[in-house]
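Just one chain is shown here, as structure tokens, and it is the form predicted alone.
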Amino acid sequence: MGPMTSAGVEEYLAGLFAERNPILREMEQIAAEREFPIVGPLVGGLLQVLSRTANARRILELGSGFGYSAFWFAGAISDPGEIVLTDVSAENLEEAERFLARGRFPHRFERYRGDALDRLRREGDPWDVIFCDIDKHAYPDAIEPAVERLRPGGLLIFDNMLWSGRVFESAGPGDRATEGVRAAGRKLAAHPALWTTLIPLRDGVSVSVRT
């Protein structure tokens, strides 16, 4: 997914926030070499600020890859908290565990291998933040169970909500990913239990507050 902001804006922001943990830089290099999609440092910084603002202690990631966004979230929690990572790949989750261990965070990390929505639907204490970065056709299916599992004032965050501009272009037949992102945007904007905005940073990040 390419950035939706201009190259000049991206370069300016990258220059402002160039200093970051060397482990994150290593993860970014790995992602570039593998062509593995990650949120990148600008969205990572946004996730960190949002989580700190929400005083988050319990965070659920729907789609974690090898732990890049979880590393940003972990840096936002001042007291020991809990972050649950989900992915269909055991190798990704094992790699995420190694990176997070190197970060020496005091938090509890749970690895869940399988369908992220199955983990989302599990009963338990409400979440402070739910971050969604699963297959885009499944985005609309995450919204209702996420609303049910968020605490009042909790945050529901979706990445890739501009989908490289395809959301406002004509989707080809059978483009389930684009239709999924569009449907999720409409559902988030109209949901009676959410206050939602969409930030045009990188590939678009929607942020919803549970009422």
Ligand SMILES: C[S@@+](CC[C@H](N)C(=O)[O-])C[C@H]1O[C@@H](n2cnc3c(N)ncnc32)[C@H](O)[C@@H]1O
Given for the second form:
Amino acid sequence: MGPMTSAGVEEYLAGLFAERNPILREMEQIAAEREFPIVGPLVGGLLQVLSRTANARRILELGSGFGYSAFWFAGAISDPGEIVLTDVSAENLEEAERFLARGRFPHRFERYRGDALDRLRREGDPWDVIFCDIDKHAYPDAIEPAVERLRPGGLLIFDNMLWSGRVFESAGPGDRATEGVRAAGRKLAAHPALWTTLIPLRDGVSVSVRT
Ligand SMILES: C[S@@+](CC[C@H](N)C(=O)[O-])C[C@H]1O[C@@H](n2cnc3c(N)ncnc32)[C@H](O)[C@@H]1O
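Same protein, the form predicted together with this ligand this time rather than the form predicted alone?
Starting with the chain above, the whole complex follows.
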């Protein structure tokens, strides 16, 4: 999936923000070899800045893959915190655990294998950040339970909100995934308990603050 920003912008930003943990670079290499969709370094940096700004201690990831975005979040939490990783694949989660262990973070990591929305619906302390990167048709279903479980001022973040331009009206009727992203965009924009913006970085990242 190509970025939505122009090649020049991508190249400029990539050069400007080239510095990062070598473990992240290793993960990027693996993702490229497998053609596994990760958020990439520019969105990773955004997740880090946002979660630090929100002073996040408790982060829930919906769709963690092999831990690349979680690794960025882990670097953003200053004091020991908690990150819950979710994925349908046990193999992905085990690989994520190995990478995070190498990062020597002081945090508690929980791995949940199964539908991320089931973990989201579980009762517990409110979340500071909920990041959603699951199958796109399910995006709208994540919004209401996430709003109920975020602390006031907490952040709800979705990746791929421009979905390579397939969400544009000019693209015509979309498949299940495209309609899911479109519906999520409308729902986030209109939600009375959220202030939402959509940052057109890479494939589009929506950021909502719980009022
Ligand atoms: C785009 S990848 C996640 C990449 C990760 N956020 C990163 O940037 O490193 C999506 C992952 O979500 C998982 N997934 C998709 N739908 C899911 C669901 N409903 N519940 C749990 N995991 C899901 C897939 O197995 C896949 O590993």
